[in-house]
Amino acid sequence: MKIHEYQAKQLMAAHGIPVPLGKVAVSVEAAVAAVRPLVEQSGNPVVVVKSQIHAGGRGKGTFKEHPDLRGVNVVTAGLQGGVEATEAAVADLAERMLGSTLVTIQTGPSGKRVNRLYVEQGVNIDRELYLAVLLDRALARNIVMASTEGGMDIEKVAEETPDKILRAEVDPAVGLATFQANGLGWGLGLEGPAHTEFVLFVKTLTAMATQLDTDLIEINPLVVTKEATVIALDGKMGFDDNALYRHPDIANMRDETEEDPAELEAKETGLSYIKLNGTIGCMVNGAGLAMSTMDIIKHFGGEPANFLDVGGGANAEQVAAAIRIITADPNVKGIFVNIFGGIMRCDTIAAGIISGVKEVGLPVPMVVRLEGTNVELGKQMLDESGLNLVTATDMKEGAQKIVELTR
């Protein structure tokens, strides 16, 4: 689960690493009321008014209505026209960011539509960096990432410069160890009370992701004032869903409004989805066949369109549900079921196919492969249903046809 940077920010604050002052705004008036107190508290006339949505980029992103507006944009009137010059240009910034469509690196040519806006301060900046701390899977355990190249994509970093970016691993039984904060310290160049700010620093935040279960924390800037105070300028978290139980706090900052629709219908259905880039729908159940049954798509050429396992108890009404969602999907050319029916009946699968096609059509091509448990009932229900399927004996054959008949 992702969740805003002003949440982010929020959750920072809470637990001691220092953040800039900022007011969340879903209205030009909420926007403009937060000027003032921000200047006045900050004593800086300068503030920038940031879009909220879940993706990065923003900076550089612009606005489908607004090609010459940026995502993230900084008010300097207040340096010469005071408070009120600068609740004029936010007024005008607001009315046109929000409910516009913005379009980053991370959104695809689609964009999404901004519905909140993050007004903060501005802030004095002498060095900019970046820090993230991550769950390697694969190491089962959070890994540390900083960088002296802030502000830029870490992408682009670890492609041109990889030399440039530091890591260390958190042990989850004792924490960063303090050598290890110190190290990274020194190798971003950082000195005297900053060097002594970033390691506090870095040690919260790092409990922190420990204690919240998050699975990313991107702070991209990092930055070092020109008082030497080491802030969060930026701030992406993103948690492991499997355990938002033990924190509902958290589970409450969803916003169900940035998710996509297909996988929050899967998601309230008891699905297992997530959307990819291609064109044949796939149905199928259990993780370890779905990866197989994409695998084996790419291997004949075709290109899976999401993971979809219905898992092993699903219902009628759950594949019926698989099946509306898929359809839903303007890309699927067409539909691949392999069901291998061990705990999983056959039969609960045809019907929810019966019951799926009939609510929503079937307007493209669809393959079915069943295996297991009641198979002979499954087949035989879908052959009298008069539906325009196509079967297949095994996951090679029903791949191949898949294929064949969506190119």
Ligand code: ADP
Given for the second form:
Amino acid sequence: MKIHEYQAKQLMAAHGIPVPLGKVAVSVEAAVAAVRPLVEQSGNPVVVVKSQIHAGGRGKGTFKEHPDLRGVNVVTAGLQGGVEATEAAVADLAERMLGSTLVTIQTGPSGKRVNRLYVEQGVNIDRELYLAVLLDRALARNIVMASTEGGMDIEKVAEETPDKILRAEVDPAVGLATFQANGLGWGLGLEGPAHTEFVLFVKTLTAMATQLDTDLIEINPLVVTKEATVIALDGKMGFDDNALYRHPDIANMRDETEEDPAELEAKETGLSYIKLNGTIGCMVNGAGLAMSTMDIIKHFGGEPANFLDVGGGANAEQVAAAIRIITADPNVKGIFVNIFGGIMRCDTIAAGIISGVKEVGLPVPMVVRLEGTNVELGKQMLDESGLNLVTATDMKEGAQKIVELTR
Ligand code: ADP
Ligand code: MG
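May I ask for the structure of the form predicted together with the named molecule now, the form predicted on its own having been displayed?
Below: every chain and molecule of the assembly, starting with the one above.
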């Protein structure tokens, strides 16, 4: 699960990590109202208005409705015109940004609608660095990545100048050691008070990552200010879904408007669903069978469009939801239902298929392979339903048939 920048900054602040002052706003009035207290508290007449979407690249992204407008805007009107001028500029920005669609390199061409803004104090930037804590599943540890090339596209840095990325592994038992934090700070060219602040920053950040079960914290840029302090100017944070039950306050930060509707429906109906890039939609019960189904589709030259496990004890509604989710994917050119009825009976599956298809229609070919408890009854129900399905007696035949039908 991902959260917004302003939420990540709230969490960082709560853990004692320095972030700029800011306030989230969902209306023009709220954005304007945020200005005066911010300017008074920070003593800086400059404020920044930042689109809150679950995607980066906002600073360079532009709005569909306003091609001249960026996703992050630094407002300097207050330098001359005082706080009233800042308020007027923020009103104008908020008016255009809220409800408009921001397109960045990370949103894809369809972009994302901006429903929330973050109004933040301006920071006097001296250097922009990169800092991330990410979960390395192979190592089963968090690793810290740091670079002097902050504010840039880090994938590009990794590809073109990999030596500019510093790494450190976090031992889960002891956390990031002081010598490691020191080494990272020196590697970034930090000295004096900025170095000291960075060491505390990165140690606190890694401790927070472990405590909150994040799978990613990316701070790009991490800024050294003209006043030689170290502060997180951006914050991207993602969490391990399997650990969210331990953090109900974080689970509450979920913004469903940012999530893929298919994955959301799957989650709500208790299905395990992962979208993939192929053309054959799969509906299977049990993770092991789901994986072997994907394997056998590939074996016959097809590409699965998803991993979908309806679980051992699925009911007819869940099966119908699965059909809805699969057929909503425009890449799907055929569906392979491969069910072994152990706990789940084949007639339940058949009832789910029939009601699902009646509801959403069947725009693409479907091959059904059923085996197990009540298989005869299930097959009979499908035969008598009058639906245009192809049946298969085993997995191999089913996979072959669906690959042929989607060619
Ligand atoms: P994104 O990564 O989505 O483009 P950032 O939060 O990194 O968004 O902002 C983009 C750029 O805007 C930063 O690299 C920085 O130069 C500038 N910026 C962002 N927030 C502030 C701030 N509070 N004060 C001054 N400049 C800022
Ligand atoms: Mg950024």
